[in-house]
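What follows is one chain in structure tokens, specifically the form predicted on its own.
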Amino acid sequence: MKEIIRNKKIWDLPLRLFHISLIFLVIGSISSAKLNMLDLHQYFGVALLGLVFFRIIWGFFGTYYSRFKSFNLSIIDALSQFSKTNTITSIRTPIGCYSTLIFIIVLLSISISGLFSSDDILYDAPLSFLTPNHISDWTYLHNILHYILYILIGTHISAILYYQIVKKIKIIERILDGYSRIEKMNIVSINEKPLIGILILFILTILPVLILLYFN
């Protein structure tokens, strides 16, 4: 008899707060850039950088499904997800794992390149003075990565809607409360102590903003 694991928690609170914070910071970063509010944009950027660093740290020290070692990076399994006979039932799907890693790399790259960029008119990024001969290269990279980020966001939202509406898998609810809502016998139920993770997330997100405020 299969166990209904509706009440088994899989996502810890720090990871869920990371996802929610990420949504707000990405929206803030894009909006401030589009409105040409670059002084504000830089604060969203450094906060985003700190948040990504938290995710990397939490990928090694978080609960089971937060850790990178729980990722399924099998190319064969990833390709099989496009098949009608796909039988992968793991919480961590290969495409989802690759998507997470690509998001981390792109967000890390876009945040770092932004620190060295300039609009050549009124705004110079906080660290642009360190590489004066390569500012145009950093700016070009930063701008190109924006378009890649838009593609990733669009793909991610489409995948969420597909799982939520078509496959009836409650992805959104899962992120909000951390419970799996799937009948499986091989899912690890985490036992979290969220205070440390929340503290690390808060410090890494706020500290870069405070440092930037101090030097500005």
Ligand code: HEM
Second form
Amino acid sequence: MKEIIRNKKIWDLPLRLFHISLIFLVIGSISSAKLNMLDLHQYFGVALLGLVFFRIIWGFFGTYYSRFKSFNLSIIDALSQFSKTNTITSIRTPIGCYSTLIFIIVLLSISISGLFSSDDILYDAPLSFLTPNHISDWTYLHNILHYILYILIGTHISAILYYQIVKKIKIIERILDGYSRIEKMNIVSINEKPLIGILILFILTILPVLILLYFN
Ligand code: HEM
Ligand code: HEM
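Could I have the structure of this protein in the form predicted in complex with ligand HEM, to go alongside the form predicted on its own above?
All chains and molecules follow, beginning with the one already shown.
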């Protein structure tokens, strides 16, 4: 019998733009820091901070699957997620939800700690003058956090590839075009009005860059 694939819209456009922008800004932040281009690094960093703020706002005002309210945080579901008898049928898996929240917390902490850091030679971050006695603590925290981010990204990409290749769910296509491509009864089809989301995303990402440019 021919399989019926229900193609319902699940990821709104602002959330998908958030994901692409996030990848771009994380790569930009890490490579500019490793190349010792800290003047450029700070712009990637503050743009990323604004982008994370967008994700938090979108967690309250976005469409169904973007909202924190739709997150499944059941520990029991999380523990059974990778077992063969797993019966979770929702789009939002518990481990996926936990990982989104952990990403938000780590990215927020890494960007905020960066604002108070210094390389002790040529570059002092824009807010380092506020806590002059703790600059080395902030810098230490900033440096530790980026290793945690590497672990998170590594785990994230492995989990995505597991779903894509082993479980044969077209999860990557989903985050690119927003459509579910799966036969499940309990999928909520979203009705998005993307313009306001794109506008908030754009303003929150660009504004910190403009403020920094103005004060530099
Ligand atoms: C909010 C804006 C940010 C500012 C002002 C900032 C500032 C700094 C400073 C001053 C350093 C040099 C620390 C040292 O010499 O030990 C640094 C290093 C670094 N930052 Fe940031 N940062 C920001 C955001 C970010 C973000 C968002 C990321 C990652 C996504 C990041 C990743 C790194 C990395 C990988 C290093 C190099 C650490 C090392 O290997 O020594 N930063 N940053
Ligand atoms: C810098 C690297 C990356 C970071 C920081 C990152 C972060 C995230 C975050 C925070 C989410 C949750 C979206 C939300 O609800 O807000 C997410 C979802 C997702 N990411 Fe990434 N991502 C990265 C790279 C990638 C790459 C390279 C791929 C593709 C191979 C990918 C595929 C996905 C997919 C398919 C989802 C949706 C998962 C689901 O259906 O629950 N990500 N990512």
